[in-house]
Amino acid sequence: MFQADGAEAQAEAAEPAEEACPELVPIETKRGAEEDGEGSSGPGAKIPVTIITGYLGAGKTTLLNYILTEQHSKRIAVILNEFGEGSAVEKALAVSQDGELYEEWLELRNGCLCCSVKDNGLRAIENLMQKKGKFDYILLETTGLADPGAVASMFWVDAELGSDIYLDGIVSVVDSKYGLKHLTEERADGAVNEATRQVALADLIILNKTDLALEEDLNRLRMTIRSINGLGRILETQRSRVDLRAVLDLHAFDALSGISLQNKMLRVATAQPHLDHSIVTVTFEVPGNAQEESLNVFIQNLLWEKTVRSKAGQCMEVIRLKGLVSLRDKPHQVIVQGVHELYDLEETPVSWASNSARTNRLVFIGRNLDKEVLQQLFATTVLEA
């Protein structure tokens, strides 16, 4: 894993609270039961994080509530950073002692368990991590006004955390009715707002409340979606209500996510900025051999040195990147995966077939982005002569 210097995941601890709830179960008193048996997560295996990140009101809470409560047949840890209102699982984790929140695990009688955590999330999976065996997925909420790609930098950033965990995907959900508003508002500052950016990182984005939406915004709405963020599936719900094998094993940080990524960057097409200042998807081809360490200063001037401008001379802003690559002497193809200033090479279990050319397939989500500059520039100093 490459990381710019400086990048570090940090949390506060969190006490555990006293036992409450008498509607849940608290997950002390049934030790015995933890090695149950069957699907249950064995000792060495690593469990998947899904991260699920949604502008404020989305129904990112109400998904999780859904999860918990429904039955599944999926032992699935959920842990919950922010509570809204008239929900009894809520208000039965928002325990506080003293005018403080503190962090409380509970066993709901489906099978799930839940947390309620004051911090990043980042110690509240430490803690979890003791009861592994009991749960085979975990989800995290992010507050509605959180930069997941800053959540997920901690699953690659933390080598510990990493031999328990690893990081599954990125689901944003989406307010059908007030999405776009959200998503073209305008910061004073020319940032990037925080609706924006969590579609861009996304790698499935649940467009959530439809029914509460007139179809000629919602197409609005999913043109807007697909100019932002060209590579996510876009899944269209009411009342937070999925199927949850279209949201979990994702596989979109690990080597298995190349053998899908090929068929959807065929797909992809270069969009129109909703915005002028807004992100977009590009993408290009190139065939021919990459040179790692080519690739790797590449890389590098666009997420650490910010050196990559675009033909108007502004600095480009890569927020996510995804690519196939060939590399001289790799018998199989090689993702390119990245997050802001962190980034990742891993080779495939896809071969290069002996009767095609190799060819290098890359996505990028940003700001300022020029296909053109990225293109040549990596035709010129990334591949071989």
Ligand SMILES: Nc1nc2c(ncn2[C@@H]2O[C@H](COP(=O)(O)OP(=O)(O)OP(=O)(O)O)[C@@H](O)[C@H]2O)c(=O)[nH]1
Contents of the next structure:
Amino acid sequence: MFQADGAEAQAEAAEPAEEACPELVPIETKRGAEEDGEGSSGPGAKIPVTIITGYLGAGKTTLLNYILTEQHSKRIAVILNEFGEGSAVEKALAVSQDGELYEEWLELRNGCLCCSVKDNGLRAIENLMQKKGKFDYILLETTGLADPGAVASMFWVDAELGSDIYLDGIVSVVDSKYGLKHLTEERADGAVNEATRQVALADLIILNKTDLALEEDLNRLRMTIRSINGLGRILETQRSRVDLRAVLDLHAFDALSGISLQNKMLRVATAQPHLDHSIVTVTFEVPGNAQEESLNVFIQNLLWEKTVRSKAGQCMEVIRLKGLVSLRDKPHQVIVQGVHELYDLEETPVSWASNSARTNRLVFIGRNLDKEVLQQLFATTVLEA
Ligand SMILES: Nc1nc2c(ncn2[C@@H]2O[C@H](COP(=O)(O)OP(=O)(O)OP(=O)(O)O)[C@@H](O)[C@H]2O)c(=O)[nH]1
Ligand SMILES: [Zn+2]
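Return one more block: the form predicted in complex with this ligand, after the form predicted on its own shown previously.
Next comes the full complex, and the chain you just saw is listed first.
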């Protein structure tokens, strides 16, 4: 895992006072504690976390409820991260066990879990992890205005947590009727709006409330979303009723996604931006072997130093990065994963076939991205001579 030097210091500096830490306090349990350690999540098993994001009212909670009532093989812990009224915000933790549903009411003394209080969010999950053995999946609903990148980074950075849980995927629920409006809203400060960020980072995009949208509007929304994120899967739903196999166990951030990524990348087309300065997906392929050191420099210039510019002189901003590259001494394909300023290189279980040429395929989602510049920079600075 690589992160820019400043990132950790920033997080520390932002650490709020101890008493501000939200704690998950069980108020009522319907099941006893004697079940500790039972089930498929034995000691040492890592627990996947799926981040469910989406604009206000898009259908996130509806999706959570659907998953909890629909699925029968997993015991799922849910963290609802919503702003509530009053000082003490009640949060529900529902665990579906043996096909049954039971709930613990948890009090979160501080309102927001993720965006403003990153470290507190981690602690809330650490507290939840003390109940390890009682569940084998975590679903985290972010507030409608959250940047899922910040939440995702939280799971990537913390090494201690990293040993217990892993980020499985980011799901973004989009309102079919108002989605296009949310995506095209311009922010006064020129920053990328939240709705677009949520789509850009998603591994799965659920177009919900299709019952409320006209077919014509739905088509435009679909095209806009595809041009923003050329890699994520898009599904359409009513009442967030989606095939759970498309939502859970995506392994979108680890080496296991190497196989599916290979197929997906073949289908990514570089889209025409639908607006000036809008977020797009660009992809390129360069055959040969990459040099690891130079690859790191290439990525760091792009994500950390932000010195890579488009032909028009604009600074390229990468929100999400995925790739499969070839390093000479590695018999397996190496996966590149990036979210904001964090990135990671990891060997996949997929080996290079002896009868086919080695190659490097990269996909970038972000702003001011210039495919030609990126591809040429890669070919001239990263590739082995
Ligand atoms: N017509 C229609 N309504 C839906 C659909 N899915 C959800 N709703 C309704 O939309 C409203 C918002 O749904 P929620 O699931 O609470 O949305 P959310 O994203 O969790 O909302 P916030 O947490 O407030 O951001 C609820 O009244 C749902 O019943 C759908 O497919 N069609
Ligand atoms: Zn909700």
